[in-house]
Every structure is written in structure tokens, then in C-alpha cells.
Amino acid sequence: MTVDLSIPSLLWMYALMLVPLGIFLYLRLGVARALLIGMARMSVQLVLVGLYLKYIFQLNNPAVSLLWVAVMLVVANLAVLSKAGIRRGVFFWRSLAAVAGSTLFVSGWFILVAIRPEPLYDARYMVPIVGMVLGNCLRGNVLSLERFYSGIRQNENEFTTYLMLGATLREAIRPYLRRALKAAVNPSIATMATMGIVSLPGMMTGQILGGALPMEAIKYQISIMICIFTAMVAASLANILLSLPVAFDDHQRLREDIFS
């Protein structure tokens, strides 16, 4: 059993935010307002989700769980496109297919092949695992899309030269694709390489605080990290490849109207 945080205890945790807030105000970074709004949104959203998840777990209905997963996928996809700086209307369905396909395949493999809960659609496994995989895919997808298209945009002469020398579109984009994927995966590789020594990851820590044995928690953490990394790589690559038909015109020039 975990130690429950009382409301006064939680308020003391909020008081800790005065430290970064004071630094931002002193240095006039201009992000104090964004921090306060972000904190308020996080708090309200998590409270509402906490209340909602309580009923999802009690109902344990596959239709309700899948509906919640669908909402998570759509919101995550919108966030990826917004932060990558490209227009949602152009890429939405292609990006959703990449993110949803990768996330659901990897999460389904973990749940159906490795864990095999009873019942298989148990909401206590389905919703948190999909949420962890999807949430950690966000940064990789944002980085890959942003680096890929900004790289081509900033090196348009180089890209055009590849095409003029006879390269196909797939051949011309390859250097930018490599750089984009490296930018997306490098932080995760560094995290995995130092996990356990430098940091104790969230899933493992949460399970230990919940009363699980350390070795049990470690096995789950290794599994979820493999899922996260696999889904991130697959989604990042699929996102770029699926976006190509709408990102370039008939003359293989990058369309300016794809950027928000």
C-alpha cells in the first residue's frame, strides 16, 4: 500500500514551484505565465482523468477502454503535429495511422503476448500501458517530423541538387531521414544506457511504492522500455514516410503550405 498524500501535503508540493517561478521572474525569461497555465492545466486534467479512470477500472468494459484509448491517440496526434510546426489538416490522418498503428501493435504485443491478464482486455493493464507507450512516443515523433522537414527546408538547394542529379524522392530524402531519426532516438538511447544507475524510472518506482517486489518491477520496466523504444522508432519512420505524398508537389518540391 502506498502512503496517501493529504491535501496539505500536496499544497506543500505546489509551494516548491515557487523556486523555478522566482528564477524565471528574476531573469525575466517570459515563461512564468506559461508555467502557471501549464501547472493549472496539468492539475485539472489529471484530477479529471483520475476520476474518469476510477470508473473505467470499475466498469472494465472493453468498449469504454477502447474509446478512452482512441481519445488518447487523437489528442497525442494533434500535439505531435502542433509541436512539429506542420499543419494538422494536411497530415492528421496519415500521422494518426503511424502513431496509432505503432502504439497499438507494441502495446498489444506486451499485453497479449507477455502479460496475458485475465481478462485480456483488463483496463488496469490496457489503459496505463497504452498511455505510457504513447506518451513517450510524443517527443520522438515531434523531433523526427520537425527535424526532417526543417532540414529539407533549410537545405533546399542541396535537396534540389540531389533531384537534379537523378535521385528519386526516396533517395533524396534519405540524408534528412537519417538525421531526423537519430535526433529522435538519441535521447532514449542515452536514457536506457544510464537507467538504474543514474535514474530510477517511473514505472519501476511506482510499482515499488505500490508494494511490488523490486525484481518484479524491474521486469516490467525493461519490458515497457523495449515497447516505448520500438513504438517510437516505428512511429517516427512511418510518420515521415506516410507524409511524403502530401508534403511534396508533382515536381518533388517541398510544399510551403504544409507549415503552420
Second form
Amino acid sequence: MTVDLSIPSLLWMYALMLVPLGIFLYLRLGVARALLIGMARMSVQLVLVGLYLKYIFQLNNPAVSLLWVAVMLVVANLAVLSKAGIRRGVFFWRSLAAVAGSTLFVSGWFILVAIRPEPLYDARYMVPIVGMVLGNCLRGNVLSLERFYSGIRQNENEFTTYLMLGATLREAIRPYLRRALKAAVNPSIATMATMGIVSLPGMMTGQILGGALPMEAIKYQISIMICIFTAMVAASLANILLSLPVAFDDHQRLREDIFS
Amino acid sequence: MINFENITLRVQQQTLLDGTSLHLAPGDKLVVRGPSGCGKSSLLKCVIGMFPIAGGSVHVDGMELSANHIPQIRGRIAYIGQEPVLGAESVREALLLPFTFKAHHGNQPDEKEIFQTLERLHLPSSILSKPSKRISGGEKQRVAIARALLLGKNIFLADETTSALDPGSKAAVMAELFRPETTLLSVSHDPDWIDACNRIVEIRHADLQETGKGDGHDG
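Return one more block: the form predicted together with its partner chain, after the form predicted alone shown previously.
Below: every chain and molecule of the assembly, starting with the one above.
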């Protein structure tokens, strides 16, 4: 088991933050306030999550766990749309379907096919795995949506040319779809390629600190990386494809009112 | 061939055209004139559904410009702007790009046809291997026209097409676009181009008015 961190120990960890804070103030970067707010938010949110999870794990009720998963999905979806610079009101349900469908399918595969815990709906597996997959495929979704629509917007003449040359909407968007997906997956491929050498991944480190054997932790780490990557690619593609009917008008013009 | 019926075009609060009509017969060569920002380019773009129509209707070859017909209408028309986008890495890929789309699968031209089309536009066959980004504006325009010709299009929307061309290139482009069988709706300030057109229309007070040659005022 892990050595429990006492409150004074945690305060010593907060003390370490004086280093970046001091650097920011000395260099007048103007981000000290943002750092303090970010730190405060992180602390409060994690304390709350710690409390929620404690009760969710104690209850181990599938309905309660699924409700928590639904909350995570909705919040994640709102974050994706907001950061991608497109209007939540227009895309909310479509994006939710893409993000939730991909995350739940991949997490379900991991839990039901590979881990098979007893009971299958064990909250200790369901909640952290869905959370980890979801959290990690957010960036890919934001990047792909943002790159896709900004790509078409910035290359309107090129896009129009494709249509004029007889391309259907699906054919005309293909170059932008390719670029958007590449932008989304490239960082993850680079991360995977250096994992274990340049970085020790969080999940594996956490499990080892929690007392797991390194080889056991590695198997989980490999599985979660595959889950994250698959969910990210599927969600990014589904998100773009599902958004097409509302993003273009009936003459295949990109609607300007979709941008926030 | 191209019929505008009581069309209204607006940009934000400004009305460019207000319920006006215009009819082009097959083979017509029509040039639209008028001051900058009066809606000449918008008129051209609305034919291919790239500028929204606030009122009225547009018909091309008897088909109303609507969601159902837009792919067929775009399939029959070539739009040549001042700076055409080739949309591919090399000139050869640009010429063959439309044939990668379902609508033109199986109709890919052979080498001989490509060479002949390039020759008609005074383009050397060596241009095929050049990167699209490395050729001049005038060459780009001729490649875009060559691509339209390879697709068998005979309705052209030309927006200031000759403005960046040298006299030789201009003559080659005009020879192709002013063939008897092509229908041409254009915007131009070029006196030679305007002379070659059989119809001149001017946008005045949000209305399309047919004028005689030498009667217009450009901005």
C-alpha cells in the first residue's frame, strides 16, 4: 500500500509551488494570478472528486456510477465545444453522441472483454477508466474539430473549387478531415513512441505507488493507451461527420453562425 | 440557359440587387459592369450557390438553383476567378483532380487530349510536372480553364479573368471562352473583353440594365 500523505506533508508539496510562483513574479509574466486560481480550482475539484468517489465506490451501485459517468461526459463535451470555438447550442447533442459513443464503447470493451471484474459494473473500474479515456481524448477532439472548421474557413476558395469540380460535400471536406485527424493523432503517436523512455505514464506510476507489480501495471498501461487512442480517433472522426449536417447549409456553404 | 427571375441580393444591410431579372440565351457572351462593391461578383457567385439569394430564383438549363439541383448545376458551370485555386500539388494532379470524384469517375482524359487542351491555351506540356504553387497567376488561370474544358463544361462564369494576363495568354483564353457554343457570364474592365461580348449589362441603383457598347461607367 502507498504511504499516506499527511496534511502537513501535502502543505510541504504546496510549498514547492513557491518556485514557479517566484519565477513568474520575478519575470513579471503576468500569470501568477492565473496560476493561483488554477491551483485553487484544482485543489477544490480534486477534494470534491475524492469525496464523490469515496461514496460512489462504497455504494457500488451501477445506476449511481452511470450517472457520474453521464456527468463527466456532459462536462467533457461542453469543454470540447467551447475550446474548439464552435457553438454549443448547435453541436451539443451530436458531439455528445460522438464523444459518449466512442468513450463508452472503448471503456466497455476494456472492462467487459479484458478485465472482467466481479461484479462487471464495479465502480472502481468503471469510473476511473471512463474518466481516463474521456479526459485524454478531449484534446484530440478539440484539435480535430478546430482544425477542420478553421481549415475550411481559411481555404474557402479551395473548398468551393472542389465543389465546382463535381465533389460531393463528403469528397470536398476530405482534405480538411485528413489534416484535422492528423493534427489530433500526431501528439498521441509521439507520446506512445517515447513512453517508458522519456516519460513514465501516470496510470502505471500510480499503480506502482499503490503497491502493484511493475509488470501488472504495464499491462494496464498498454491497455489504457490503446483505449485512449482508439476512443480519440473514433470520437474525432464521428464528431466531424456528425457535425456536417448542421455546419453546412443546403448549398454546402459553411454556416458562419456556427462559430462562437 | 441562365435565368435570373426577380432576384434580390443583400450583403448585411446593403441591397445589391432588388428584384431584378436577366436572361442569358445559349451562346450569349454577357459582361456585367458597375462600380466596385455594387454586386457584380456576387451575381456570378449566386449562380453556383456560393452567394445566398435573398429573393427570387435562378434557373440554369431549366433547373432551379436549389439543394436538389445544386450538384448538377455546379457540374455544368466553370467559375474562373482572378486567382483560381488549383487544389492539388502538381499541375497534372490539378487537371485530373475532378476525375477522382465520383461524379466524373471513368471519364478521365487520355494524355493526347490533355496535351491538345494545353496547347490550345498556349501552355507547354512540361507544365504538367510543375508544382501548382510555382506557376504564375496567368498560367494558373489557363490551367483552370483547361481543366474546365477537359470536363466538357460550356457555361463559364469569368470574374476579371484577363486582368493578370499578358497579351498572348489573354488571346488564348479569350479564344476558348468566346467560342460560339460557350455561354459566358462575366465581370471585366478589359476593353477587348467588353468589345468581344455581345451583351453589356450594368448594375445601377440595385437594378440590372442592359446598355449599348460604350455606354457604361465602371468603378
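Positions refer to the first chain, counted from 1. For clarity, a rigid core is taken as the largest C-alpha set superposing within 1.5 Å between two forms. Being a predicted model, the structure only gives us computed values, none of them experimental.
After superposing the rigid core, the Cα of residue 246 is displaced by less than 2 Å between the two forms. Core-superposed comparison between the two forms: residue 14 shows a Cα shift of 2.4 Å.
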